[in-house]
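Consider the single chain below, provided in structure tokens and representing the form predicted on its own.
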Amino acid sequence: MSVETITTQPFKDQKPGTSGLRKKVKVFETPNYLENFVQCIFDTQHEQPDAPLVVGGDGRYYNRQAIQKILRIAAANGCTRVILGQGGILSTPAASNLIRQHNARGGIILSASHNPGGPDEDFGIKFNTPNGGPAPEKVTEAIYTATLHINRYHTLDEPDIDLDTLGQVLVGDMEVDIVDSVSAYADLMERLFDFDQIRALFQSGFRMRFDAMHAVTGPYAREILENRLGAPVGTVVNGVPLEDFGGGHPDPNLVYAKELADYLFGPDAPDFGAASDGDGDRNMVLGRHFFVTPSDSLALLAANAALAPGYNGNISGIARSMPTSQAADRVAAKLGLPCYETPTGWKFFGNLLDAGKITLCGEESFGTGSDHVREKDGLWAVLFWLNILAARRQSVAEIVREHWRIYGRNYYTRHDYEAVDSTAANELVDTLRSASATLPGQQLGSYTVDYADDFRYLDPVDASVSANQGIRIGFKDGSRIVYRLSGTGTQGATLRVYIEAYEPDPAKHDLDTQQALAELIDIANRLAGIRERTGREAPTVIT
């Protein structure tokens, strides 16, 4: 095996965000761009060097080419074994499962999550640590620091390998095991949920539709829903992963999964509908003529956890990201469980999960998960819902409304302003941050400000501090407005505004969400000067 050392120069824009490094495909195609970042992973991550490395991605454009480069660099850096998803495809939760199952040194996951794919669209890469979760800040900072000084990378002059045939192949002296990742993941789901009970639900005539959005979960959903659970063939639609996601935007919300939403609200609606995103870690859940918010979904899964064999009597705590509604807090209080409020980013849940402080966790951005892996898991959430539906034999709407009668309803919405000028977005947040000290006690319409701050998180496990995580404005009646800039896009900034109001009165639980929150929405717009600062008359996406 002959190792080649290629001279290179640093790139200035290789700082990974909370979800890894995301750029346009054409940036990753720049000579040495991907190679630099991958080499810096090997230069900085030395834990369990003799253990295998897991590699795979969501199948988007450039996935195959990137994997061939990664394999050659891995072999040149002394990696002895790689576990690779067949065709180079691994959903993000399935990759996390393989890392944990094989006690791997970590994983290199290729995805830009819910962002569009194609030659002119987005690509991404991230490193998951040996616990199976996204790299914590100390790891991403070490990789980034290395990119600022890199002057060479190691590779092999080896031909591309066949990514599609199961079995073993060598890249230099490195063994590459090409595995069926679907079966390992499906086996895990079968241990967590009552497949016999769900199978009986389908046999009773229960109908559902799962929209894989031409993304990575198609093969997983077909194997589990149609093959193992007996759902009719055709239950999974858009099930073939495509490099450009069929020209769609693989983000499971009411805007980008409109076809599914229209079907669930149409005259021939099935009992249940669900969708997942580009890399399989997000989910949208719908009943017949009924949308379940991700915040409510987390609360409902927690409240009904005893119905799933893998969670019956085995819940240690619950965690939610700060912008997520406080519905889960009410369930935790009733069950006598701790509930943690973390910054946005799944890595913050990882510490709590590893320490055994929580079992269930979720974010309002359609991400829900548990201690079975260290990533959010879209198909897992769908199966959890199916387990609840199979056990209770009620409709989605009946289950949710009964939950509201017990716990009250947290009216909740998120307004996204995508691709906003970064300077304008940062100035908006900086102005709110400066003004927050003067807001408590002020009367804004019919609401009185109780507190205003920039969320600061003290990790209860390692005592690390994460500051400036989002502007929170809380009102005396429990309502909230939260402003936060998101780093998931590749152009400009995404301003997310979260509005929440608690309603204990069952007689007021069937209001339209946007109408119920109308005054708070107006306050949020005027307080931040969104129209004046961004030039936007309306959000890009409302969920």
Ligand code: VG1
Contents of the next structure:
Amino acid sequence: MSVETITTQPFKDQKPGTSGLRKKVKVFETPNYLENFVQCIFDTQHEQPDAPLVVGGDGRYYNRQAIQKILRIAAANGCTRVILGQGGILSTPAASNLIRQHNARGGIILSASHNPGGPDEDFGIKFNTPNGGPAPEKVTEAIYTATLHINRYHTLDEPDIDLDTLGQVLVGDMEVDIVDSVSAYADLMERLFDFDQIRALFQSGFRMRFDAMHAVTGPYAREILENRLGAPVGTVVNGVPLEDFGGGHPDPNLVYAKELADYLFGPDAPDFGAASDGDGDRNMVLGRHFFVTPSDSLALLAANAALAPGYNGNISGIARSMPTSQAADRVAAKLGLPCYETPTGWKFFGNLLDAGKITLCGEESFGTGSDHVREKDGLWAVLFWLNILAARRQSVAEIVREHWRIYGRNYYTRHDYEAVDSTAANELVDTLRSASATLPGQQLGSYTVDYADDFRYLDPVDASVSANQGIRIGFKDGSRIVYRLSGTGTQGATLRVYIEAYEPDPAKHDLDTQQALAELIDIANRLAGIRERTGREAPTVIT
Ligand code: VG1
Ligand code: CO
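Could you switch over to the form predicted together with the ligand, since the one displayed so far is the form predicted on its own?
In what comes next, the whole complex appears, and the chain from above leads the way.
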């Protein structure tokens, strides 16, 4: 094996965001761009160097080229073994599972999640640590610092390998095990949920549609829903992963999964609908003529956890990201469980999960998960719902309404302003931060400010601090407004405004969300001067 050492120069823009490094494909195609980042992973991550490395991605454009490069650099850096998903495919939760099952030294996951794919669209790369989770900030910081000083990388002068044939191949002296991307993950799901009960549900005539959005979950959903659970063939639609996701935006929300939403709200609606994103970690759940917010979904899974064999009596605590609605807090309080509030991004759940402080966690951005892996998991959430539906034999709408009657309803919306001018967006947040000290006690319309701050997280496990995680404005009645800037966009800045109000009265649980929140939305817009600062009349996306 002859290692080549190539001279290179640092790039200044390789700072990982909310979940890894995301840029346009064209940027990743710049000579040495990907190579530099991968070399910096090997230069800084020395835990368990003899253990295998897991590699895979969501199949988007550039996945295959990136994997060939990564394999050569890994081998040149002394990596002894790689576990690779067949065809270079691994959903993010399946990669997390493999890292854990093989006691790996970590994983390299290639994805830009819900961002579009194709030669002119987005690509991404991230490193997951040996616990299977996204690297914590101290790791991403170390990698980033290395990218600012790198002057060489190691690679091999070796041809590409065949990524599609199962079995073992060598890259230099490094063994590459090409494994079935789906089976280990499907087996794990079978251990967590009552597959017999769900099979009986499908046999009873229950109808569902799963929209894989031409992204990575297609093969997983087909194997689990259609093959193992006996759902009719055709239950999974858009099930073939495509490099450009069929030209779509593989983001499971009401805007980008419109086809599914229209079907679920139409005359021929089935009982249940679900979708997942580019890399399979997000989920959207719908009932017939009914949309379940991700925040409610987390609360509901927690309240019904006893119905799933993998969780019956096993919930140690719950965590939610800061902007996620407080619906889960109410369930935790009733069950006598601790509830943690973390910054946005799955990496912040890792320590809590590893320490056994929580079992379930979730984010408002269509992310839900548990201690079974260290990533959010789209199909897992769908199966959890199916398990609940199979056990309760009520409709999705009935189950959610009953939940609201018991716990009250947290009306919730998120307004996104995409691709706004970065300077204007930063100024908007800076101004709010400065103003926050003066807000407590102020009366804004019919709401009294209780507290206002820029969220600062003290990790209860390792005492690390993450500051500037978003402006929170809490009102005396429990309502909240949150502002933060996205860390996953690849164009300008994206401002996210999260608005929440609590309604205990069941007679008021059927309002339109935007109407129920109208006054708070207005307060949020005026307080931040969104129109003046961004020049936008309305949000790009309302969820
Ligand atoms: C967004 C979401 C966040 C999520 C992140 C990664 O980040 O808000 O909750 O963890 O995407 O999701 P941001 O910084 O743009 O708000 V993904 O599905 O990598 O799969
Ligand atoms: Co994703």
